[in-house]
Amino acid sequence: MPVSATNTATAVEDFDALIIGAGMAGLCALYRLRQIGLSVHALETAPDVGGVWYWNRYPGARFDSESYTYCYSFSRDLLDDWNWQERFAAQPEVLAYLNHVADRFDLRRHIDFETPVVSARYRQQDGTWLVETEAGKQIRCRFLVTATGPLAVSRFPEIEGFEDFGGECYHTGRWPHRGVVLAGKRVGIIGTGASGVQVIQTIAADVDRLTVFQRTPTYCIPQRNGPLDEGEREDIRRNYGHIFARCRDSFAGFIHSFDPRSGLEVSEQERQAKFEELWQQPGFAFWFGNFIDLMMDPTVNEYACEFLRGKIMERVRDPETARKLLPDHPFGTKRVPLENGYYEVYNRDNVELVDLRETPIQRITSGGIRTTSADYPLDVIICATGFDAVTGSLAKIDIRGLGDQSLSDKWRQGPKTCLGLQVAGFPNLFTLAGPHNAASLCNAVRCTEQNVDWVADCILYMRNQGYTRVVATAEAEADWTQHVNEVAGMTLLDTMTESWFYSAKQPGQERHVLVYAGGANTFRKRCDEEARRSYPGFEFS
């Protein structure tokens, strides 16, 4: 479905499809849409491919998915010619893989790098999108695909005095590519989520002194990483079909599946044995291989919490420090960090834990961080304070649909989507890994490929039927949004735990769920059913 160029004062490039982003989702979409014969281009803010894996180069950054599950399945040759070195690959290896993919399939020449998008407007008169970049370049396309990533916009803490600090200050989500020398320095890190845990356990032995400013303790489970030998890699290659099938049928796209039993129907001895067995396994086994009602029944969840708190107390020698590390929210209601020796870090003489619930930060000073109880002299401050998740990267772009309606305005009281893939009033706009999409609570590549395949199949359906426009109906959007909220309300995610699974709570406003908590396997079935029934929730013209 080519888009015709017209003569204008300013040259406008034309493509069938334009993709915003060249990370894991963007590269997949670029490959797949070109494969079905569309003229496709991508715009990327970074100087190169990689998305989150381009920017997040902090010490210790690595997968929390098994490497051989966090890779594309669309090419058997690609699976055969790539050798993962570790069970959970580190950032340099991940970025090397994505560069390999871009080169192997000649994708780089279809991408404009260092090209932030500032606006995208739907033109009702010809059914196209007009996209404008920061440099003023304009591109017209029939289909607009956002692959901006759920964790792309770094969020600094709102603390007074950053501009006064005389040392170095970094955010894990925008780590300098030249690297940072931390050895022998006094380092303070704010935040103990997944990124913070990885940094802390990696740098503790090298810095002169490490002060950890903990806002909220969370449950960390052992990653149990290690190298993959050639025999293991050969076994993985032989079993890729089985591995991907296991991921496809699981709740979150990992190789782990819930135990069908309730945690209440077994004896205490059996329950503890199950917890110990899962705790000894690599990856997210304890989260996604646990009892089926772990995330729904508060009693079962508390049993798991008690088990994990006991492990923390066993590993941290100082009882007072251990106490500060004990979470009090339900397990799994915040993203669960995987760790390799994290708790043992607090047994080191050069590491101090500051509990900000007891002694909050007052301000950043010229020489470090001041809390309500002490001044901490620092050479480097690291902010591991997360992201404006899921909707943040879309909100940075002025996206306007029918009637010049702004997407940000439409979502001001919370996202509204159909299948997390389209928005009523925004024709031919597809949102990969956006709000209400299973890909935001999933082994990302497994769910991203599902998103991309669904979009490609929808466009093929349009081609076969002679359609050029598709848009979600208001009724389907309302139904899906209600379903997303109802499903979240059935789980322990619907607690007051502060997490990026929900939008930040504003005074006087309700919290809004950003992820689909019904599971990637259920999401896939709903999407497949929609396609099988010729897309009843969408209007074509």
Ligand code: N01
The other form holds:
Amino acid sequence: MPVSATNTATAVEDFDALIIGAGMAGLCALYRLRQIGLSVHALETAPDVGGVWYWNRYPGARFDSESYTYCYSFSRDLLDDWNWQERFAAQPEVLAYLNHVADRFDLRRHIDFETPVVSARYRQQDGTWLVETEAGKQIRCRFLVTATGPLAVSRFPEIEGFEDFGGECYHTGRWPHRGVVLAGKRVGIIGTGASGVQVIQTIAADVDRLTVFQRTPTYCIPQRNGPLDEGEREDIRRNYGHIFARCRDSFAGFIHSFDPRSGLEVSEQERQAKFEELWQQPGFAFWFGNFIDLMMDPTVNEYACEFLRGKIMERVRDPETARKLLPDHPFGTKRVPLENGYYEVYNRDNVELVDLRETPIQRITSGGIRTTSADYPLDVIICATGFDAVTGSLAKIDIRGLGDQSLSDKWRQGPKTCLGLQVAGFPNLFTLAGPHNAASLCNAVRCTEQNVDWVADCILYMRNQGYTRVVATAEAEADWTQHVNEVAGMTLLDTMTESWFYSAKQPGQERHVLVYAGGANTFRKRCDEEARRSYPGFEFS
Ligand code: N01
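With the form predicted on its own done, generate the form predicted in complex with this ligand in the same format.
All chains and molecules follow, beginning with the one already shown.
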């Protein structure tokens, strides 16, 4: 199976497998594919490892997953020698962890940094992929594994006048590494998703004035972060097996599992008690530990919404500001931000909330932001406006499969995939955390490890059977794509709520679901079943 060694005559490097990206998924793939004996290499745009954790250095960036669940499980020694400092680690600790992994397993020597990939073409004549970098370097590989990240391509809002602004302007997803001084400045922030919430609650006390430009309020639940002491760390180390098993069996790869009861079968008093108990717990307990039909039954969901709106009203002193913060979409149909004192920020004298649904932004001016009702003078504008999610980082690469078909063209009417891991017409291409894959609606590490294991097992199967080419069949792709859409349609995700779970980037565009809403546990079983039955949805040769 190995492709031949470096071919100096044509200056094309050859590897069995090439990974695009050296973030959380890419490092994992590098480790695992090397472990099964492949010659493997990775190309990374950034100057170092880490992916989103390399780029997202904005104030307050931290895990929304319990630290001890968002770490690799492939090495017992690694689990033993890393000491998580907080229940939900902050970005510097996460990045330090990923650097530690890269060093501990000697992964860096397989990575070319500052090497963006521009194209990848499948060559039918020899069944390899030819990958070209921005600098013109060519690499040939048997297997191409994309680990480009579902939230990697930052999106600035399409608002007129950015070029006129005389102050500083940053996107959370590309925060400057030199750091940014915000203390004493007039700061405006656009966007109140998970990134915006983390920034807002972190900087409010330091800046002179903070103006929050909010288009859609969303439900934030308390993170209840705190330091881990040595006793807790010891406990965690002893229980890693149990922790990972809980995550594996859960809907979204977290330690939280749905209550098997319907929210309709309990009394009002029991329901409120359950909500309160979940609200007091750290992390995503309120989302993924709630009643089993929270994301399916609009009445149950609305009970949860009412409870959370009540909490917002209690915490925000000014009733008019509180009203602006009240969401009206079903809970969980946008990714739920975890917060530490977010709502109390709006009780500060130096913080103002601007509701863009009432007074939209007209333009950016040289001195700040102009809405339909006022001019807001600013020194700094922070865009926490999200990403071209899930397919954005793949669309940046000209990926061409059989018959020179472009992946972007194929997905123009929405992604089509088999298990979110392969695409018909694109042999030997594996898309880690790609569209239709459980990994985007999941604790990322738990789910990408599953993706990587599945890919490694598939390649091992090929090796044992003497195959060099695998490709999803058109039927299996159609079945999975239909299933992904049907499952989303059975949940409240399929409301008209705008979120990155769906592909519509602008109001009015056709929507296609990008995530798998059937649950990480179901997804895993489906993938395992496919392997156990010798991959009936795939063609080998
Ligand atoms: O991006 P988002 P994010 N004018 O797309 C607003 C992960 N993450 O970076 O809701 C005005 O969620 C937009 O408004 P609306 C996590 O998976 C993880 O915050 O579209 N506003 C929204 O408020 C998360 O879901 C962690 O109306 C505009 C915001 O910008 C994902 O990353 C931490 C606008 C975008 O929210 C993305 O989160 C942080 C415009 N033109 C993030 N355009 C951890 O777990 C957009 N908005 C550590």
